[in-house]
Partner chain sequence: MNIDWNAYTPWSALAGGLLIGLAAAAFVLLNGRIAGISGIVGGLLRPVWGDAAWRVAFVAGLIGAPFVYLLFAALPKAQIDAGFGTLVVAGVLVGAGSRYGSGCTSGHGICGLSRLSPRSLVATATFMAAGFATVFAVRHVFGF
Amino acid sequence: MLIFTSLLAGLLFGLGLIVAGMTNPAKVIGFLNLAGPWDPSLAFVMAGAIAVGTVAFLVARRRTVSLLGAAMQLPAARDIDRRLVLGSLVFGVGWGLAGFCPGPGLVALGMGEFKALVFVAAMLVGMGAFELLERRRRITATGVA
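Write the structure of the given chain, one chain only, in the form predicted in complex with its partner chain.
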């Protein structure tokens, strides 16, 4: 059941991205281009998503299990550290360069866009590099893999 609801959530998320215009990198860059002819539309995507999300997370925070009985897994981290800021900075540069972030990249891949395939493949390489460095860091820090 959790797998089925996961599929549905991914599908609905992807449909939202298409309707919102986020799967078109030119539109995303139009939003990020403050000094050019600026397209503020994507601010409405955030506003709409957060309006619904806020209600859901208010409910979620009061529960220890989901409606389907799965453990409620909300992030526990609190620190605003170098990793958070540096990682977000690097992510933001990549986002501005291509106009793609992970979700829209995957949806555009489903649209059959070859350039989205290139982006997603490179994204997986970047994520893989992170995993390798993390593993090495853990081994150095603790002596165990």
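Same protein, different state: after the form predicted in complex with its partner chain, show the form predicted alone.
All you get below is the one chain by itself.
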């Protein structure tokens, strides 16, 4: 049941991204281009997502298990450190250059978009590089491989 519900939630999320225009790099770049012909329509999408997410997190924080009985795994870190800021900057620059962020990139890949294939391949390389750097950092910090 959990897998079916996860699949349904993913399909609904993907449909929402398509309807909102988040899978269209031109629309996203039009939103991010404050110096050019700015398209503010994605601000409404983001405001709606933040509103829904806020309510969902408020409900989730009061629960120990999900509605389907899975353990709740909410973020516990509250520190804003150099790693978070640098990661956010890299994410923002990548989003501005490609016009995709991970969710819309995967949806566009599923729609057969070639640009999304390049984006997802670059994203996987970046994730692999991050994992290697993290492993190296842990070994350096603890001395344990």
